[in-house]
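The form predicted alone is given below as one chain in structure tokens.
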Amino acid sequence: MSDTLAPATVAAARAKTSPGKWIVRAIVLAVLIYAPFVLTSRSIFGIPLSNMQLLNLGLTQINLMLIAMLGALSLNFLTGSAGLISIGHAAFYATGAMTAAIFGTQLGWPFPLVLVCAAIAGALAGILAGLPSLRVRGLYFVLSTLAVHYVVVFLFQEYQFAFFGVVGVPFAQPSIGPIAIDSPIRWYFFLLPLVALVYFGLRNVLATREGRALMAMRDHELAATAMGADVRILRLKAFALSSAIAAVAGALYAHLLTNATSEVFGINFAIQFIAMIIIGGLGSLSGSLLGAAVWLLLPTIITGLTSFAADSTGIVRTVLVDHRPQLVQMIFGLIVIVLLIFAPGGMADLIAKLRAALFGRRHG
């Protein structure tokens, strides 16, 4: 008889919830609609704000954490799903950048078309990268990871020169037919319905039998095998959907900044990624990101704070305003570390742990 009950119970308790879950959605899509106006026009409703006010942010800085979600999302899928530890991601950022420059800057097609090529060069290259995963392991695959970056980033390097000279590659406007996307407001809503479709994509795809079994080689790959998981192909086919999300991070970034050089992708540029991931949660697209959010922007706003101090003098102007990109770094690699050590899993434990802490105290 419980048994028969049960699930009635649940789907009852989630039909009372539900509505509050909606009204919840729908205000969060109300402020990602209207942030960027917000940001635009530096006013809420025609009131205006200071920059501390609007935490020092701007909406170039969001689109730039738009298309770094999009890389965290596809490594945390590759590392924190996959279990396959990867420190050569800037490698699928360059090589999406580069097949842009081929198929937009020389050949001029159009920008879909150019992301669509991006994101099969990508899967390929993943595909490349992740051979050896077949036949190595540990750090000896993430040595085999850091070779592809170099790799990848001296044949950028190579094309650059060979086409380019020094001075970078550009990168044209892009545009979706008629429709131009030439400000920050335009790219802000191409971006954002586009980090949505690959989260909820990732989140689609993770609850397939081929996820499962990615999350099962992840945990124990004998085990997984002894299920009848084909681990070499889900680890390619891991390395392929990631690189291929990557490389479309990387071309867009390349488009958003107009121009780009080989030394923008080099291995720093990889181990943000990582950063981020670790921050935000291994193993969460949510928080891929959070870790995404923090790292861009809290640097940023912890300029904003310390801007109060413009107009001191002696000690606090030396440290706050004479010494500030060192503050800023000290301030946000403290805060890193902290969060490291009181929440291991990463924010996505942290907030989950938090939740679990509001519903003991609801229903104690």
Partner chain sequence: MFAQVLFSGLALGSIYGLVALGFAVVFKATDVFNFAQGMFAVCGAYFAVTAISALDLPFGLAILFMIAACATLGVLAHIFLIQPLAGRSMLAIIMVTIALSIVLRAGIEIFYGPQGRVLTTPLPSGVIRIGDLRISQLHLIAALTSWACMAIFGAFFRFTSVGLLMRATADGHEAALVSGVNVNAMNRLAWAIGAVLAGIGGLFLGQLQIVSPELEAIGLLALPAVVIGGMQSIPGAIIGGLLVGLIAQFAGSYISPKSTDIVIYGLLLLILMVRPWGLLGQRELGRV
Given for the second form:
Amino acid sequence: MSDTLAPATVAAARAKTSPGKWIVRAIVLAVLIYAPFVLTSRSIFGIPLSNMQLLNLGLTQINLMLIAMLGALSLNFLTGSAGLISIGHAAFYATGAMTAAIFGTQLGWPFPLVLVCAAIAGALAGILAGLPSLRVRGLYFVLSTLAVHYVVVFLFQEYQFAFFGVVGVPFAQPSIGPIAIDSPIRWYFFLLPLVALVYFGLRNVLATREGRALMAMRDHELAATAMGADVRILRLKAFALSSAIAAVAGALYAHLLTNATSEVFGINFAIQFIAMIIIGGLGSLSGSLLGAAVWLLLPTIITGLTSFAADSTGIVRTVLVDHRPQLVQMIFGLIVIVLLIFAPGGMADLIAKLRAALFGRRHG
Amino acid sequence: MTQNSFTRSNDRSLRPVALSVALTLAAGLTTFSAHAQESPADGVHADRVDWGILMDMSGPTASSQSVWVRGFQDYAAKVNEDGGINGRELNLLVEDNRFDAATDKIAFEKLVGQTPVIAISGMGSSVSQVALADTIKNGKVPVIGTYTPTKALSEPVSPMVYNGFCGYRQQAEAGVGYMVEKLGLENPKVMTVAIETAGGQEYAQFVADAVAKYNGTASSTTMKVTAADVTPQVQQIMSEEPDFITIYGIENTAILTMKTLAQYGLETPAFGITYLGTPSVYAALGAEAGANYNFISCFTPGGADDAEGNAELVAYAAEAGNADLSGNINYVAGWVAGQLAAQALEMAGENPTRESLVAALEGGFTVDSKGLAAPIVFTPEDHTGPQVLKMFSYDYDNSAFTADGDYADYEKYTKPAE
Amino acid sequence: MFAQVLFSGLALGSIYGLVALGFAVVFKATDVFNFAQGMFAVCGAYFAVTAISALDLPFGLAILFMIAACATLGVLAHIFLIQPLAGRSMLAIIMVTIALSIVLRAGIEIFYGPQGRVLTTPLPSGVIRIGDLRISQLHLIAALTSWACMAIFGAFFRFTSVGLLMRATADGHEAALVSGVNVNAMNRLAWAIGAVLAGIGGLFLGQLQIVSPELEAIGLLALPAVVIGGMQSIPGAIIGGLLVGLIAQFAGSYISPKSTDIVIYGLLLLILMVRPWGLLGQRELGRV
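Condition change, the form predicted alone to the form predicted together with the partner chain:
Expanding to the full complex; the earlier chain stays at the top.
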């Protein structure tokens, strides 16, 4: 798996680039550009598609998935590189949303500047939340981030009650210069490059000297120290970067929803990011993308599939139709369990193995 | 397709993903082609009309919202058994929002464009209602029969929104007015017990406004949604000694408060909001703690009187295997929302469209629930929906809900001052 | 008022302590941080509802049914979910317990329907008055039962050979393996105990309010309890549970009901910074 967070393989992946790849990339890019139009017009090259042929998916869902990918990428960067696990990512989302509300909704600053503020606030919050890492590791650190989660959600609630009341915190329609981001398609073309930027940015960070030191630190603290790195500072830096990205994602999330309350950033919201990186593959950046996609899209796809049973009767109807939401949750939970048990490295690893099995000889 | 966005990365390990996605897509196209059918843009087919419901079916409020959906579904089934509406079946597409604003947005988009419906009912999560308010008001799909009344969606009046549940302000006004009169209070002292949400805060404010009309004083205390013990709150009630209390929250909020009051030997009268008037609340309270507990509602629970609509509801629920739900206020509210939907659709004419539906409703109309609620009057200026409420309690000896008086007796409490 | 709040805090804390104890037993034995503990409590409450309302069992038998069902659930969870993940990262195992609670919740909602269930037991619901103090009999029984369970399991770990073996297994798997202990059997037993304790907690919670999947929240409250008490410490879990109960009630009464989460998690942070191994835990560095 070329994107496992090991510098050697990152470099190796870069070195090999054959002309055939560029064709594949061009096709992929074309598909990515055409996909939102397919989802909006519900047809491909003028041929109408049914809802099921489009897997029951819509463009807003894809946009939310792209935002979730930012969260999953930042968390996996933290976990995969610094070996720090955080349940606090919902808190950083909330921090970003709160900052966006202060500078965007209340002060009326332009949207790009608001995102920068969210990133700065997120980084600061990350450093604060990362302080316990100076003292505790592992499970204890996870729990300290859980505590941070409750503190931030409490603050958000107080902020919301103080300035906005029952309806929640409103977010203005974002625009970049003269271009308003006012439709799912525009959101898509704003978010897609951003996700790519963060993905490649994080890959590059990991390839730097500090990034390598971080990973060395994850595996062996002494080795890192020997490289001349101050492990604790590095760890805090990683935390700051990770939470800055999460905060930007939170600001985007709030803007996409147009309205947010403290209830949005509950404990389940926090746990979902852990779920994504576990499903996708711990320590794998591309796995983060896969995990976010599975978490966000799978329930919808299952829902779509069960809708074929709409005309059934009797017990099948009771289970498939009357309890469809529960059934969807149950199938989803079971798939996660199966993945966890049978794909220890997550989706990314699973796909790498599949690839090895299918194309192993060709790629050596 | 979407999964392709991963392959944007210069990562050759993901090329098979692109391949497999392409394969899946191809397979999907062939497999599902049998099901490919042109969906008419407004959900109106030759033999059926698709109508959307957007509610929490598996999240934290599913215990009440899914019961509402059951009531709606049963009414639709009854309509269809009787021949449908203008020759078409009323076909409900229920989307589960899991009480999550993002899921709500996705589901809303789906009902607008992916599996189009003529109108949407429910919208049980207030957060998402607020988030979607502008989209709904500027959109083409009317929301008819909401489960939660929020200011953002219902004010100012929009031709795209028709409420279908008792408003909080009306609940506070009718409840406080009734209690003050019933207890013969001069300067009532009222306390609101609410869960710690913005909605709870708003309700407490409505109560305070209502109490001010009687020159009384109002205070409030809050608890967690997940509270397992309310001793601190009850201590506060003991020290403030209100004439009566009012409860806002989930079923447990009412159960814990009333049980703990009984435990301390306090017989403070209490009334809960409509959502808290379920058989399970009374069953959990038992005769002793339940004796002081009332709830204010714009709907009559099944079996509480012998109105025509009520008998119909009880009979049909039993037939549909939902006999245990007919006494549930949420089931009745869903049933009445179904009546509202059916009537609206009938008004939209032989070949309804979203546009014709909105146009048909614009001039105002009245829903006759055959006695399950006071006549629900919509005028061009007022889409508040059910506005007349009355107080219910539970008769443990006869295992039935009883109302104090008729809906007409309560109109005075909620009539706006001229 | 003080005495009243103190009593209610102790009663509530006892239930937390019970669930936290189950949590700690599982953690000590198998190193698994069980996020499904709250759902186990919910299952316990629903098993009791089944036994009493659907099977019409007398109360004593119903409790036995509930205990057996919970123990089975715990053992099955260990066999099918935890054992296959042996040696995997902590996060993967946490995730599988989260997935388990998603599945359990969906199953309960399909089987029992959406409405909350009322649990009717012959447990007394009256009030004992001591001066101004009013003690709910149900709270008192919940507290006493919790203490009895804690005492029983305390004695079990200290004095019985199986209990000693469990401790030995928990303290060092290799040593236990060498001495021929069936580690898996010991671990299954720990999961059974954890689930049963959660189930008893759920039974009381369901009795105090209404049985619904929302009772799951108890699991999250047990979390700070175990951390504050010390994750590796059995008595620590109990003390932690009591402390969390007391703090919740006192902060709720004397500061504001809103402040409880902040106070509890603030203390959690403080403990993590100052004494990460918990009030009663053994100092153990570099545990990752």
